[in-house]
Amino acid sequence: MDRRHFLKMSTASAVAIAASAMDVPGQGGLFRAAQAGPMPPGNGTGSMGATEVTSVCEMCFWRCPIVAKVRDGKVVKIEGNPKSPVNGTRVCARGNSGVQLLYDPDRIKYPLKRVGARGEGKWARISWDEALGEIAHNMKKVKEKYGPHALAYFDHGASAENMREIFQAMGTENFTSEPAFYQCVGPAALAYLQTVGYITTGTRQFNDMGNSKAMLFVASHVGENVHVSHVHEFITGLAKGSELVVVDPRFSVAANKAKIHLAIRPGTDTALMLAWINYVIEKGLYNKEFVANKCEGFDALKKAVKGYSMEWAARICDLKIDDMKAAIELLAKASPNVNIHPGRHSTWYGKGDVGRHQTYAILTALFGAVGVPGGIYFPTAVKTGHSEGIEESLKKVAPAKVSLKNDSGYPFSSVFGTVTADIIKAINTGKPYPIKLLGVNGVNIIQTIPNPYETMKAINNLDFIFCQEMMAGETAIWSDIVLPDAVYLERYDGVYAYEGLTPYLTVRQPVVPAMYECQPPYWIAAQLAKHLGIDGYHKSVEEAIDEELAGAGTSIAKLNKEGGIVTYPGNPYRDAKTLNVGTESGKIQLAVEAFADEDLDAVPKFEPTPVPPTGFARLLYGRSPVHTFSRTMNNLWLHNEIPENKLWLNDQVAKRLGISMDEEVVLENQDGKRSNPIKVLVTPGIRPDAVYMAHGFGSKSPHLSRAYGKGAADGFLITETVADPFIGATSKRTNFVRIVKGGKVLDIPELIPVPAELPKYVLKNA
């Protein structure tokens, strides 16, 4: 299609969103800013005749603070909650749908109980007690016979908090803070810890786009993971004056909005952030002053980084010089108000990706950006009190004799839990003790981990699995028992505090009573409690709450009659001159001698790795704007918005094989594993040597009438990994695929030349 069709398709979300977020007049669709006037005092009787409650939204993690209306005992509608300092009433498609996953016919209503094969989703429906019964009667079990590390928890948001406190109880060292840190945002996350001594790229992401003067995104999902507040800002920014410079394969819709879109060979984005450094420190564009007083080890960093030229850099990233100088010119010329923004994904190539962070952490502190408007600044702590439902005397775990946490082999990744990846490596192997049971609670194991073939041999091997879910997806279908959790809207979570530029306090709390026999988290794991005798959770959920909120001089009550949140006065910004960041130093770390301590690069090195394999593109994904990964593709009104994921193939490939826009084909990966059929997307936006789709489609559930065999699993073509040797996070970047046309493979042609420096794919079977 030409230029401005395509344009047309891609900018479509983008321009929505930019509708909800600059509250532009007469602007329709999901993304709308919500139109009910103003909250009244307190939580009440509000327009359309409703009664209003305020609560937090768990449609994505971003965790936005709503108004729902209720009506007759029904939740009509859900808003944006006006008092919120960075969201207002707007709402995103997702916010706007919980109405459609509260009463989605789908739902878990009852504990269910395996009756097939796993994998089948056989079930009897059986009661609490005998669920929890069965439950506590076999992590008793397994814990007698092989030991209390034999028992492991996987989990993400905000339910999973309380039946991790029970596996820590019960003595397991085996669980994560989520095993999203693993597949996601762990090497960002250590990179930033090292250098600025904080992590700026967690649930909230301290980075300050609304007041920049520049920005600069590598691959960067912003205006496609449409997190409100993040996107507001994004697009206050852009409104402002700032200019954008975006680095991606692909012409995503923050790279239709940039001055600048470089669109880089994939799997080369640290060469050019070393040339970008080498090219900064060379021609004297970085804050001198700052980098004097405030950073430690310019002198190893300006000698790690002289060899990586622009010439050479060009030449690997298949970039033009003059584009690669135009575009850091403009980011130094910004400085210090200069964003370059630390992402969140990361878990791309295995060795390289804490390194790819660590460079944008330098780049910003070369260019002042540290503690500044438009840079990445503090968090202003929201003090609260604390509230523990078992004490923490029986949360001490003993690590085993050969510890998979702490004997992991990845220096780093102790801090952050036990490696996802080590889990399902013992549960296969026995080593270097046997796992036997698994607790799952809010992730879908077999669509999140790369490579779920080894995650369904894992389960398989398992003397017990059991899950707490709200929708029965591929997790639950592999359970041989499932607990109907409550949602978002029907319970209670706890205290949210919001440590961005205008820090606020909020509470979740259930907008109606929970549906069917559905059951909060907190009771679910009270009762576990009761049945495995740990001793705990003598407070309702309630109380547990007014606990915390009493360490802010709150309650619920109080925070009820003040319309659901209490903002507090933002600390984000620094004197340069007095800064001082939570380094052993105080000091920003252009080197990082702990990395160096452990045999790693204290400053980062480009590693290539291995381009396609004669015939096969790099696959790619990232996010929809309408949907959470696989959460939210059986909703009513998300899948009407987007019901399946569509394959981006460039148009000059798709010419030479013969492939129409909306064709239906199948993908094969490196190791012979197919995918789905997937339509295909012809577009000069994606580069020759790489394929794109959204991530969290084609579901292998039966139970989810709508998402069901609806597009095709990326998850399920990502077969090969490379384990970060910093925490041990594996790569979803390094797969491969080749097209698959009426049974016939097509060998997709290599129309970039590739140079000597960069290694091709060997194929196993080669």
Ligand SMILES: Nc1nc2c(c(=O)[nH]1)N[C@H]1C(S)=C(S)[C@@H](COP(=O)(O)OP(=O)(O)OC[C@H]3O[C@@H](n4cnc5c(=O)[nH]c(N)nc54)[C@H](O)[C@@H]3O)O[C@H]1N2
Contents of the next structure:
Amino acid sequence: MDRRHFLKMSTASAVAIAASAMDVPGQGGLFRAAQAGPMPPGNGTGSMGATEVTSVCEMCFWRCPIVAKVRDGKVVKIEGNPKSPVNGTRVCARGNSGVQLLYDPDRIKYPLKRVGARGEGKWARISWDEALGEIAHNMKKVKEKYGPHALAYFDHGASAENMREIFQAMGTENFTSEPAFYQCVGPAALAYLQTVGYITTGTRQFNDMGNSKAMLFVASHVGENVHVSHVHEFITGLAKGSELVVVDPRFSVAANKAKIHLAIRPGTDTALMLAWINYVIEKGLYNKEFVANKCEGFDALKKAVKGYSMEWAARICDLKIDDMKAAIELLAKASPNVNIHPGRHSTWYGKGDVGRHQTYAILTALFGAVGVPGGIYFPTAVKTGHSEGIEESLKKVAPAKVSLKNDSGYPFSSVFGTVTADIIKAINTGKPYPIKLLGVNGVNIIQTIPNPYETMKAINNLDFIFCQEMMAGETAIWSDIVLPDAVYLERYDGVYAYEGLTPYLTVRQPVVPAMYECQPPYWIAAQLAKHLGIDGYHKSVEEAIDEELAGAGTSIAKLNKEGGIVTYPGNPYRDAKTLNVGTESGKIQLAVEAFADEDLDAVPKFEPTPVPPTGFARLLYGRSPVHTFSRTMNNLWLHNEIPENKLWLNDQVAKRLGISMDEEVVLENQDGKRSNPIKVLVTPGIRPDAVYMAHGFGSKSPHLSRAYGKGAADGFLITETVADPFIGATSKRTNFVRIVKGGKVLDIPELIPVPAELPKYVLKNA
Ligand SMILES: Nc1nc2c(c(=O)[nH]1)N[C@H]1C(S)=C(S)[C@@H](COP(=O)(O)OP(=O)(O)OC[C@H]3O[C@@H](n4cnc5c(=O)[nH]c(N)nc54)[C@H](O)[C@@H]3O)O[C@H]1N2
Ligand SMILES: Nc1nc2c(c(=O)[nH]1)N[C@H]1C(S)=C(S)[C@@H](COP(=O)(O)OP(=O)(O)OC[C@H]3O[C@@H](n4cnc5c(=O)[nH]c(N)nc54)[C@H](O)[C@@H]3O)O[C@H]1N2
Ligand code: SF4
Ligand SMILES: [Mo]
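Right, and the form predicted in complex with the ligand of this protein, after the form predicted alone?
All chains and molecules follow, beginning with the one already shown.
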């Protein structure tokens, strides 16, 4: 079988998992009808006379099963569904605060039409018919003038799926679950798919921290990165005595719980990993039987890592060799019940991002930590039925002559959708063909795509842009037409089948009817289809969902009688004798030949990312534990918890610059772009060569009355991106900042010497 073919095959079989990595529940087009249907009867009456309705949280994409308590037609409380095998009665701060999303005064309440300039946020209220009519008119006009591929769609989350079908039916291939892949999990997903044959980081993560004897986190700041059952498994592991190694330039919440914290020089993790792999091989610390029977490419791996010594890595990574040795010995001692966390957000430095995650998968395999308690485990598929969508229309979709998707120059991108950066480039240059219309759904188009200045330019180059939104945030103020979406508590979204340690099936259903003139996604898509003359919406949403559920022998009504969830026996662990991973040969690929076939490295090399130029520190970012990106910033309860982000600044650097705790500064990046004012957190918990802030703050939309201008947005400092050569995902930690205080620009002193092997970033005007 030739390589190309294998690639196609392995990727095709991966699409289902990739779909889940991109927050797409179920498979294929669930076709929904024009009517929202009656309210579900509820699962019973609980305490305080409140009706309890089971559903699924969407305050983030972990999608915990919930019970909403409704009294006098109002949601008064949200808890975890006690029948849930993952979260039980637990929800996080955000899950709890879904109530305040529902009743947020700054929700988009009616269809809106822009009357000011794009980005200005001046609207007129219009009717649904007018809004959809205008969108349909523009979609048809652009398609006629420039061809179907001039239409593009950025989407994220459950509510965006129906509309994606409409774009597909119009004949474009330029749609992508943009932020969840090309700005998030893409490199990690590809590395695991090619090494162990499946993606360990889908909507959920298949790493068994709760049963581990030791854990390694490279970044992965679990605790600030809050996914209820993930955090719970982490804590369970710790409580049962699992020993933790954390590699992070910052003293994160996870680092605080670590036995060994390695405060690594940012961007050098692959050097550490390769030296560890070499050490494990040289010292014979690997699982010889597992490697001999279940892995391929050991000799190639051994040869490729030979040059990477611990001494070298200690210098590159700015770590103490004794700590590095103690850490890898600790992990080896726990094998095979060792959890090398596969990571989630992986678009850091561009070039080496796939390779870095490949090294996690390789170390996992060397320890034999695959399909065993504490390691990475295997998902157990839950069988559901299929509801026919607009399949007939979709079959007509033909790739463009020069295909952005298939001829991207990134050999492994096409199965995951069109590369975001290519779409923005095509809008701004007209090459390889013009893109003139953009639909945005569930994406903060300004804050989540790197280089917002290019994005704003692109928006201004479009003939038409519309969005489906809940909040009057940045996406809304940049759109020509804004469609008011129902909140997840007001809508059906489909069937959620999860494949974790205990697989289960559940369904999101409306807890209260949609308020104002908001409409659920299937209604919106069906009405737009009508305006476009696309056929297909014949079923009610309940019928479509019941068709899927029938495949699992249940229905909405039956589920509601049974507490909203059906569980199944899982099969996460495999006998090493019969283990057959999802790669072509059934064996783990310690060297990925498919990469070599595309002139990429079969075993990753360490290719340094440039270190900060003189006077600058690297800008790092991560998660706020009570917020989800920008989407929760206006939420009353969550805003009250953490209203703004702070800039983590090393105490020695702060002392030199004369900056004290809570002082307000502005950041300026290497291209002269400046941030909103941000208060400083002076701390020894960050390296002197980096600064850190949580992402999602600093909203630029004046219509978000609580969030507007609170804190700083990392994105407005991210103008330098490096594409990863495998899939074209874009880096974000390749940017550097210095501090502006009282109008004066202050250089960051270089307190840590940089070895000559590491190139310095060259300033564009230098
Ligand atoms: N509360 C909350 N939880 C969330 C989300 C949310 O919005 N809110 N979002 C979810 C989503 S979609 C994702 S993708 C995940 C993201 O969460 P993770 O996958 O955990 O993100 P990371 O980028 O791995 O981790 C951020 C950490 O990386 C460290 N870091 C920065 N640069 C480097 C480096 O070069 N080397 C090393 N070793 N560390 C570095 C930072 O100091 C920070 O502590 O979180 C998920 N969980
Ligand atoms: N600078 C920077 N960029 C990043 C990251 C970072 O840390 N820093 N993180 C990256 C990662 S890991 C990820 S996963 C992405 C996340 O990227 P996004 O998903 O774009 O994140 P949000 O900022 O939450 O923007 C979501 C938008 O969708 C809207 N929305 C929320 N729920 C719904 C809904 O039910 N229906 C509709 N129609 N709209 C809804 C919100 O109001 C908001 O405007 O960002 C990536 N980009
Ligand atoms: S982790 Fe929190 S926000 Fe995410 S789905 Fe679960 S309860 Fe909701
Ligand atoms: Mo993400």
